[in-house]
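As structure tokens, one chain now follows by itself in the form predicted on its own.
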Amino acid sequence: MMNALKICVFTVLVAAFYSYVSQMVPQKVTYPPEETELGADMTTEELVVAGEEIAGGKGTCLTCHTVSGDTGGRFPDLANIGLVAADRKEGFSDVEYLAESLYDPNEYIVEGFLPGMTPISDPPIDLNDEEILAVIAYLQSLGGVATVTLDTELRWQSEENSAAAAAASQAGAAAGPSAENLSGEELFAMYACGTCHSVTEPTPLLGPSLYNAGNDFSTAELYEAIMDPDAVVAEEFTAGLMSAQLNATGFYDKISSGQLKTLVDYLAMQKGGS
């Protein structure tokens, strides 16, 4: 019962820690990746430049997998998936596995990797339909010819999905810029995770230490260890943790694409001090 209650008050000490510093220290503006207008009148052509925008930006896809025909990488490489998309699954055209492959991401995976990644759209990526038909014309222009347009329907696309990216939309204005451009070690304090996880000291906490993520870590490895913090769990360290107290707490549906982007790029900066 005792130590129960010592570690119930180091948590509370070491958040109010966090808090404090967070407050004392100047900090950097950071913003979000930038939206990318789609116009109904959209050529494919257009829409291919546009799916390329939002792979690298809001999309984040480019994050975790590259398109340098590289295949010895954590994640599939997109290189040529324009070209061997229609040929992944029995009975699904290029377009369809590539949409599956976005919006159930899980439901077949490429020989040799490991699922984990997160639908994009769902919080916290939130693409919307419209976006999501852009991602697909630039993927099937990866070594094939792109053929979506805005006017593609999609099985997977659904009223809840474009109602939700418009309710997501909707809040972020409410919420202000402010919001947004906090910075990482802004982030890191707001949601809390210096109450598992200290990034100034290499002593771990109820987490391990985040003091060296940038060596210890991808990026890409950065951005499944939010968001899919069960995927690889070292032995010390307890499984299903960290992903009770997100999803307790709400995490994936109040943070957004922007300021995971920064809480990750603030984590890539911990060089052990340096």
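Numbering follows the first chain given and starts at 1. We call the rigid core whatever largest set of C-alpha positions still superposes within 1.5 Å between the two forms. Just so it is clear, the model here is predicted, and its values are computed rather than measured. First, how it differs from the form predicted together with heme C (HEC).
- Relative to the superposed core, L142 undergoes a Cα shift smaller than 2 Å between these two forms.
- After superposition on the rigid core, the Cα of L206 moves by 2 Å or more between these two forms.
- E52 shows a C-alpha shift below 2 Å between these two forms [criterion: core-superposed Cα displacement of 2 Å].
Show the other one: the form predicted together with heme C (HEC), since we just had the form predicted on its own.
No partner chains or extra molecules come along with it, only the chain itself.
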């Protein structure tokens, strides 16, 4: 009996030790990629900014590529791509070369590297034509000058891959449960967030005011603050209060990712302080 007890304790200790080790590494939640808004009338400069955001986010380019100027990595460094793109392939302008290396990466393999990039117009990256134009603008700007706009036409573009087609298919997927169509404001009311948070006044209630949430937090931070409120507790507030209340109302069981996004977008729009 004594032995059985000792073995039990030992087992729990070893498992706890590994759990502990795992708390020591960076704790990061990864959310499904966010959409970057692209307006039809964006200037080239705006496209560059949007493209940079896509490259670091939905495009996942930075999981492979570096933009540091260091060579010798496993994937081509992109710090000077805007400069060298025009000379890469005979008869191709810089825009054409960049487009090909995104739509059809295995057509031309950069010297010293192995094939390995998947066409970014296909899943899993799945960028639409407009997003790809933004990325091209960003790539041009690295060591060169961006020239493309959303009106630039490329022969790799297709009907199915345009933003409109993508939006239609997304709407199709989203047309599920009817609660999906609630607005952010309705969701905020439905789960009684307002009992603890004000979105109209800077004064805190039971929880901090969110009237300036759009300026105070990035959307990723808002996601985290909602899904895991106790990860970062705002000063002077009680940890566990919000999660206990939301658990009690069944918020975490009921909220879908679509609704969560709506809610976060709603909070991100609260810019009372500016």
